[in-house]
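Given next, in structure tokens, is a single chain: the form predicted on its own.
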Amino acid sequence: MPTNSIDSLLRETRRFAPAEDFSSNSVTPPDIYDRAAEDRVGFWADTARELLHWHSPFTETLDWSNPPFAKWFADGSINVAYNCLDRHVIAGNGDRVALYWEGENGDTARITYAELTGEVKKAANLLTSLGVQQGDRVAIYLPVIPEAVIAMLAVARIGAVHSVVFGGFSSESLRSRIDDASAKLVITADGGWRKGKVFPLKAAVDGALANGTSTVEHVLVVQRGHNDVEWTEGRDLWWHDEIVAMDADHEAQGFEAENPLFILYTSGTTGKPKGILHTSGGYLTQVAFTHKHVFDLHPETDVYWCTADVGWITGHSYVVYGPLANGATQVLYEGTPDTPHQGRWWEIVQKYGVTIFYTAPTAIRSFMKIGRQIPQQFDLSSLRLLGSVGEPINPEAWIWYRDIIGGGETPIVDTWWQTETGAIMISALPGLTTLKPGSAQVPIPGIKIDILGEDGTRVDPPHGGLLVVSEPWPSMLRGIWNDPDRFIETYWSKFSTPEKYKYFAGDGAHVDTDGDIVLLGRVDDVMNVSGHRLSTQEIESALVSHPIVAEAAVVGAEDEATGQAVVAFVIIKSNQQDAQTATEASALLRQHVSEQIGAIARPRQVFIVAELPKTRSGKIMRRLLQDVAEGREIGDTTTLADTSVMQIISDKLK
């Protein structure tokens, strides 16, 4: 069980109440508690019918007639992008800018909600002209420009389920995404722009339709970095060129709720990615109630900005989908934080006037490496909230996060929430929390969370145990695409009974004497790196396709910068270990890793093993080269086939 945060938040007493202005201005009602413990269900179906346009209004609220498959007002009508553009039009805010988008290169746009609706308009008009259909599968593999978020909004406009595919993701991992998903066309870009240089995507997409066996019928390509691509005819289209000729009136009409609006694939303990699927309305339900309650939303003067990539979870909701229904103004941003200068971000916060800041620990962290007179040299007045999202926030980053980007008095919230659970479900709601350091603190109100032992008995405070989600909620993962089996085995099995379905996350988790829930990190073979998902057979499975290697075992070990690292030991094939040096091999494999799942993955260290720590049944002891990746004394290696083997391999890496 880990417990890396437990420690440190002992350190760390102070707790920060709600400022007295901000709770007598906070959207969120003092009784929103009471009224969701009253009626559970209720309280999702007003929620609903408050925060959403219906096309047809739902009578049933939840069918969980055939557990773990829920249904959530399925038999009302909705439309997604509607929701998120449409309707504030007709309300009379489609002057009010939905995008403010920087270019890491300099470009720059300001989008009105008028301006964004008629531009998903005409590509869902464009979509349409190209066959896709309602139910259709569109990958879209793009950086932060404003076309990502008018393509995900003219797919959900029409109906279809979009595909998004991290733009760092190799050739090899798009190809098992778009063929697992069936996917009927690809949106892409020809590059787009980070650390100072284009970094090429269409190539990626050829690479991934080159065997020639895939359903994907034509290439979508947005005009981005101007950079050579390969052109297939017939195939490959121009964004600007097809988009030019369609009409910008399209009426959208209503889907049942649970019509499919996404598929997004997140890393599994298996190795195999697992297509995460979402549906329309509990999905747009939550996400717009927890973008408006956890970020206390003023949507007529905030300016918010997630830093979140749109091709994970968080760029999803808090980037497209909630931002959006609430009729939020919103900064979109391209590059990274650090170019052309190591206080990017704090200049768009000071251009944009932001009030609402939403970011990984990974780069709060990274912000307090280089050191607080950058953040200085910028006004960060403006900042109102600070949120926290992608993995537990120790508590030194927290208060240096309130102190140094809050000026001592923002207040943050520290969300938990995964791909799978669509939405936030544990943050403190700012307007009301007396905030805790380090603590994700309390369930979002109409959320069940439990804490349980390995035997399914609730956990007291303070012992750590592991997080269940004990009822169902709106934005929850209906299935994982075409694998029903796997889902019930992945989420479901671990603590379900026939009488009682309960989701387990994944993750360790402790209540503290106050009752409040601090995250302690995953628990099983899936390693977080700078937020983002990533499996060790994964990667393992990427290591070993390298013909000089035998045998790979990878843990995540802590990193100061990223949370965790990748770390693996690799054992080189007999017959080529005369090839390389250890060194030589190490950055081979490396490279190999980044080409085959994306840079993201790319390993922190190789290390060139003889052997690797087995018991006598043959598993690899992963724990033990944990304990050699982060610098700890090795643990009992009693049940080792050969005790032996850790104490040369911690011999070798010394």
Ligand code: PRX
The other form holds:
Amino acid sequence: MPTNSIDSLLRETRRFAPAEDFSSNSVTPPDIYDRAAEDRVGFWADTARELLHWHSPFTETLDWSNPPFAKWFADGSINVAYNCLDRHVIAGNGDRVALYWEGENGDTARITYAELTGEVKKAANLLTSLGVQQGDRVAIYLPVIPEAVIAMLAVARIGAVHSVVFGGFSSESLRSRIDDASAKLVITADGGWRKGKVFPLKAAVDGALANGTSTVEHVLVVQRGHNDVEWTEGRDLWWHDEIVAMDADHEAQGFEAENPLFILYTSGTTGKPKGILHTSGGYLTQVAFTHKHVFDLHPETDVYWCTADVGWITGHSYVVYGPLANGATQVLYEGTPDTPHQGRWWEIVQKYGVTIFYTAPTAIRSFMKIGRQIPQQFDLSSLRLLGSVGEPINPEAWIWYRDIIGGGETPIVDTWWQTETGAIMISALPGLTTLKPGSAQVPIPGIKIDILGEDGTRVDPPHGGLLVVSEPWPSMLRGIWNDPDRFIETYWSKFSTPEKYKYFAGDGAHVDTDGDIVLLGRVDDVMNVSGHRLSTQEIESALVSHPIVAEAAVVGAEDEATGQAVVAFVIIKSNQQDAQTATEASALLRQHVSEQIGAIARPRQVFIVAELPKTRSGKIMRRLLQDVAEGREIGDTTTLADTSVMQIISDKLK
Ligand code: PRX
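Having looked at the form predicted on its own, could you now put up the form predicted in complex with this ligand?
The complete assembly is shown below, putting the previous chain first.
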């Protein structure tokens, strides 16, 4: 694994026990693991009752009679938005700040729980007036602005289902997501701010709907970039024009706990992204629980900041639902870490006195590269807890994060989870756990994880194996939208037996002799680039959709900054080979991938080659291409149909 080698783990032997004052003030009771272990399902029932408001109580906690289709709290009813908004106002916390929003261009907003509740009520009325009903799908394609949070909560409030599409995805990616979910409404903006410029969003929506066959009836457009937009009369509506006319009253109704809350598309091993489906009561229980205990949240005093975009699962669970369910005060930032200067993030920490900070290792590594002198220009002394998510954090980055950002004192929680798991599954609890750099450490209370060998037997420390969740959990995905077979096949076929269903996560891991879990990266054709999931096959499909391409193979190559980087090997069609130089073809194809999927998928390199290494049965040997991409000696080529191919490729690339 690129960023978390066993060697570097072994070199780092320091351990960090919780400081006395941190532990004694922690929100987490010392017996929490014992309580959960005694009665796992009962523990989740207590947690659901303790942390959430139920419109009508549940009597059955878990229904696992039809695995792998789980139901949690099924006979209870709940309103997710009410839990994130109204109840805090009713409890007397309406004046507490919910969001400190920072636009990249310097615009700001300070929004209290009372104000946010009011905005969401109006937006819920607006959605209803546009004909959106319980169960309807609404696509949201917005920058990180307050309206993104308002839109998600408004959809949840009326029992509809949102599908948030990250604003960096292309028109083509947006179209396939809108179509797959048959969305009725799209909520977008004219544009958003990124790296000092306005990037257009509405234009991408127009492109996505251009073929005229879409199920979308209306496009609601938030004004943010003030850039020019095309307008389709009758279909397009300005958010600000519509919202002013709406009634500020809206009573939240309870929906059954298994009412779908959202679909979020993520990359799998095949070309087509999967629509991961999450529902209401179980999801909210586990995100609220983990947000409270993993981040030791004191809602009256903490200022929390998670840097994720709302378009990813981290933004769903730890920008929107977890923090708001817990009544937290948080920072929401629209832009990039280095605009207009390289200290922007640290300036924001100083400005708002951020106490809890949650980001991805790739960001930490890029700050390490720039140097400590940038963060050291700011007062970061308010920080008391740091979090990491999205990929393994190597011990060097962990120590730098603690020393330079955390002043050598803050605990760091390395949180392992996935779009599919909905909420954090493996992490230290900072009031209780002695921290070990480079390890995500232990399952959270109420979660059962095993590391298995290919044959399904448990592997003993210190050997590596495959990570499995061996009992259902409240925030588990409930399916893949429109594709129950793929749901079973992808996650539940490798290790399940009729007696025992086990969830296969797709990650390699090992348990050390202390019983701590160390994540070793994906074991399938999914890459992890800057903490974002990309599928090799999806990028290969994008490449071969270009008329000059005959064949393509994509690998994730080790990259110091981004963890992995996309490297493509492409064969150009023979009648196209003279049309442009290899450099031109490579530039053209990098751009093409960016247009097909989005800039995050643009290959770092596209190598134009004459052949690809294949076995006699025609399977591309990506392992060998990875050797080339990472500049290593090429491994064993004896199973290749033509053993000279790798020599030709590597000679040419030299
Ligand atoms: O490989 C694991 C890696 O990210 C994958 C999930 O990606 P995604 O669904 O996009 O969700 C990312 C944010 C939750 C996992 O299969 N991953 C996530 N967190 C960690 C991690 N790998 C190692 N350590 C982590 N803390």
